[in-house]
Amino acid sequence: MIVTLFQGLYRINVMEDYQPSQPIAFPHDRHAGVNGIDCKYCHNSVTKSKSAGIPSVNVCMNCHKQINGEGKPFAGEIKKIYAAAGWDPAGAGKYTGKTKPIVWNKVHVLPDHVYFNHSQHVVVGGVDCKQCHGDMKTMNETAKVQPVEELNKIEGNVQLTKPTLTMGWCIECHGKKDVKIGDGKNAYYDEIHRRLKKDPALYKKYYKDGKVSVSELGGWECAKCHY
């Protein structure tokens, strides 16, 4: 019984397989896979904001003004988008002004005391979306927190062992993920590279394993992620 208790405690805040219902069934495999739409087209704040952002109805309408899904299984879902946008597709189509906001349910939920910045990881760190969210090009079901075992099956992903979205998962990634410095693509890391070269001994120490990890640049400091 005591063992069972502790096993249960270890599962607190482990979110793997969490998959809330959504107001509209969104097939990522059709949009990102078949149609080749880049993640950043819909989640357009991911490169410049803490949040990746939820696409506005206007973004959906950029395509679905012309694509109504008539005669297809997903026609009913597209009608929900029209209702949200206040769009009447009859004839040439027109906006009625009667809108109905879409209330999406958040999938990846972090505790309030945890700071995570998408732009820092995507732009500066060069982390691909699939490292944390899985290969969305193959997912027909609504988004969920992918188990670490599933994430490890994806080519190019850093291989991790701790449950997805836990502190151990983040720390492990910071210890394994290397940072590209001195390649001219990021001024911050270029400056670090320039300073390292001034101290041959320190430079050799950092590059003893052939790479510089996030943890070696302060990625394990508590204040990096916690307020």
Ligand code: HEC
Second form
Amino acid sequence: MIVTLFQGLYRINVMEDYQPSQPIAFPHDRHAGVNGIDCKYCHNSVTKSKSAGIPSVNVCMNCHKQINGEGKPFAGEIKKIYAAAGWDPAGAGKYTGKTKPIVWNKVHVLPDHVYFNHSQHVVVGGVDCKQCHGDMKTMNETAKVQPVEELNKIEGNVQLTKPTLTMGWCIECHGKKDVKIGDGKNAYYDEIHRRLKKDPALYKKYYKDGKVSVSELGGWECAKCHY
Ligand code: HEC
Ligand code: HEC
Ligand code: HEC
Ligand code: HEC
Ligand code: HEC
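Alt. form predicted together with the named molecule, vs. the form predicted alone above:
Now the complete complex, all chains and molecules, led by this one.
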């Protein structure tokens, strides 16, 4: 009885399914889905830096100054955008100068001792957002941490077994995912390829299964992920 309780507790994951409440009921499907807005329009640092970034209220205003939701059930949500931007829509509309930033709650949270970099995964590694966040284009509520079982249902995703955002999840993918090297499309890997060729024994070892995984390039080293 106690044993099964412990086993049960061990498998409970504190991160999967986490969906904090948000100040505005922002649905991704309306934006990235039906209206086809690119992820990078709002998360504009995702290909350039460590973090993806969350859009400021000015980004919302680019569209919602016009799309005011009048007569729609979501009109109240758009009013919250106006309150944050200090926009008075009466008449021709004007900025009052009284702003109050929208405080979005963080959904995906890693402990402070872990280093994760978006551009490294998205640009260098060529990993799609869907692999780690699910299909946001169909998400009709605020974001949540998708359980690994859900991520596995998405076509093209590497199949993983460890709960999303745990160390096991990172490690498992680094062991399974191969990197495209020596195809002339990525200077970083071409450099690795060039160095590997100088060491035939290592080159042979890495290529024994016809591919080079992230772990073979150091993706299992503690210091790569831990400060
Ligand atoms: C119109 C702007 C907009 C677009 C386009 C957009 N997002 Fe977002 N995204 C937001 C906002 C606002 C939040 C914060 C609210 C929330 O967490 O649901 C957010 C939150 C997220 C989160 C959770 C962030 C966290 O705190 O962990 C992920 C992941 C995400 N978006 C991925 C995507 C992906 C992938 C795409 C493209 C398919 C995309 N977004 C397109 C505005 C946008
Ligand atoms: C390899 C997995 C992975 C991929 C691929 C990935 N993300 Fe993330 N994402 C994460 C993790 C892990 C975090 C939490 C980072 C942290 O807390 O330091 C995160 C956090 C976020 C956040 C919250 C803000 C931030 O930067 O912490 C947004 C927004 C987001 N991702 C959007 C995207 C978008 C858009 C894409 C595709 C262009 C993408 N992610 C691709 C794993 C991934
Ligand atoms: C590129 C244009 C664009 C941007 C930028 C944009 N939106 Fe929207 N938003 C739309 C459109 C189009 C709709 C759908 C309107 C409709 O269905 O009548 C919409 C609808 C909404 C809705 C109502 C959705 C529903 O059906 O319940 C909310 C809430 C919303 N947006 C919040 C935001 C927030 C918050 C931001 C900034 C983080 C933002 N939007 C940025 C274009 C945009
Ligand atoms: C879906 C697969 C996948 C997941 C999940 C994943 N990664 Fe990665 N990771 C990659 C790929 C592909 C690369 C190769 C890009 C490169 O070599 O720079 C990479 C590279 C890295 C690197 C650079 C390694 C090096 O040798 O320079 C670090 C650090 C890293 N990931 C951290 C993380 C952390 C932390 C997590 C979990 C929160 C994570 N990754 C989850 C696929 C993944
Ligand atoms: C690919 C990235 C990655 C690598 C490599 C990695 N870790 Fe982690 N580690 C994480 C992530 C993400 C977490 C936080 C999530 C969790 O606790 O599962 C974590 C958590 C931990 C924790 C738990 C701390 C706590 O809060 O309980 C310890 C201890 C740890 N790692 C040690 C190591 C050691 C030792 C190595 C090398 C043998 C290593 N890690 C390699 C990503 C990594």
